[in-house]
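Take a look at this single chain, the form predicted alone, given in structure tokens.
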Amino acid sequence: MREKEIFTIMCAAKINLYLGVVGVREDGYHDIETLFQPVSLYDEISFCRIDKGIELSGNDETIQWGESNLCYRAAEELFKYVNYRGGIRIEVKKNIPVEAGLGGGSSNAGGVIKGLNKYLNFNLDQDELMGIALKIGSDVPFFVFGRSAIGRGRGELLEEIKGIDGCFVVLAVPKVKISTEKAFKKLSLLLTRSESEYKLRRLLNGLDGFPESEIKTYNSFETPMEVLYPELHSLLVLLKTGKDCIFSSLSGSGSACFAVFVKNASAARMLDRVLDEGYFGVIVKPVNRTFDIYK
């Protein structure tokens, strides 16, 4: 393959600022309320076209990259939709930490149902793609969907907002792994859908007067993952005891978390300390879009 033919896309990770879970659903899913932010830390996805089939790779050794992998399955999923006979190869390039809350498996998927669609020319609308989307995974349809967003039902239901801007956050993650599923089944308080929705709005107020009001926020999973994870405690109650430190919390189900700062020199420190103990850290800011492609 000549390198004129490969054809690249970032896909940015993404926090929670907000999360409720308000019930159980019929299909043996739970109904949600999230504020779905992206965030400046990416995985690199690169496609190019082969013959037939779906090859796919990644530079984790710890993931599966055969035919149970998000992406692989995102590309079989709209290979079959639009009923393409060729072939592609997509190989991954991990920065996202993986089972920590950040997205990064349903970034990857969405990267490769909006990177497909636009390096192989079909030509699909919005609508279409969030279809496929949604049958790979609750969070798939809201990096298909691109921007901040308040996320309903599974998560799949979206509503444009604002987000958050002129901030630095930093991202430390734990050296343990949560799994969604076994999150779900450590839960066992549900907010009401009145509760979660005041909740929600008094974040929302206080987004809109940031930094100056004052920002309170929830996330249904961190009570129960501080019992079960005694390190996740441990690095919530650092970040929160951070100097300037305007609010922090649990991202997804975990395991990481974010501490939001206005100043950098203030991320700076705090990434400092989260280094010293030896999490995983990161800073990084909002940002408006959930991929970048690059031809």
Ligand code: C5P
Second form
Amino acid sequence: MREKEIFTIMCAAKINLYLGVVGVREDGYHDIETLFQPVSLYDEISFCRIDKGIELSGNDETIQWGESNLCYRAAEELFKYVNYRGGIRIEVKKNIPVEAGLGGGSSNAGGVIKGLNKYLNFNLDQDELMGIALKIGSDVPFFVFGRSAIGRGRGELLEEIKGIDGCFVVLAVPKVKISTEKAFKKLSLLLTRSESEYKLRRLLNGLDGFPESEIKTYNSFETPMEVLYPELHSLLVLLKTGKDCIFSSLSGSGSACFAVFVKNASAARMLDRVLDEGYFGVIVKPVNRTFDIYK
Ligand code: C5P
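Go ahead and give the structure of the form predicted in complex with ligand C5P, now that the form predicted alone is out.
Full assembly next; the chain just shown is listed first.
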């Protein structure tokens, strides 16, 4: 294929500034309330038309690039929806750690849906794209929506919010991988919906006055995952005790954690400590969209 026919996109990771699990649903999923914040850590996905079929590959050998991969399923669902008879080659360059609660796989799936809708001129609207996204996973609609948002229901009922800005976020990932499904199974559902509403509102008020006001966050998975994984507990203690850290938490169901700083130098000091302890670490910034066309 000629290079000019290749279309490349960037898909961002997310952190959950808040995550409350408020009940089990009849369909077996859980109702959640969460605050999704995109951050500047990106995977890159390239598309190229082929005659037929879906060919998927990626630069991370620990990931299965077959038919069960979220990118493959996203392309398959989209093609079914529009009755597309042509084919596509998809190549993924991973930077976002996998099974870490940073939404890497969901971001890639959202990127495939949005990217192919543009590249192949399907002209589907946002609601149609988000409907396809929900078939792939609970977090995928957020990555199609693309902006900082409160997520309710399974995470697909989205309300845009301002998000955070003007800060540096240290992402730190321990070696342990946590499957979302298993993490949900380990939860004791102690948080009521009204308690969750209160905690979320308190956080949003705190973020309104950011960084001057006190900020208290919450994640339903944090305590149970800390109990299960001592390495995760040590990391959360390290982040919480960091000088100048405004707030810190687990992201999603883990195992990634994050700590928010106003000064770059303070974030850099924390990053050194994270790396010294042998964790994966990187400094990112909050961004206001999850998807960009690569120029
Ligand atoms: O939707 P997704 O496939 O990403 O979810 C992975 C697993 O996490 C589900 O199979 C389900 O067990 C659990 N989950 C849940 N409630 C949610 C999201 C995910 O129970 N809101």
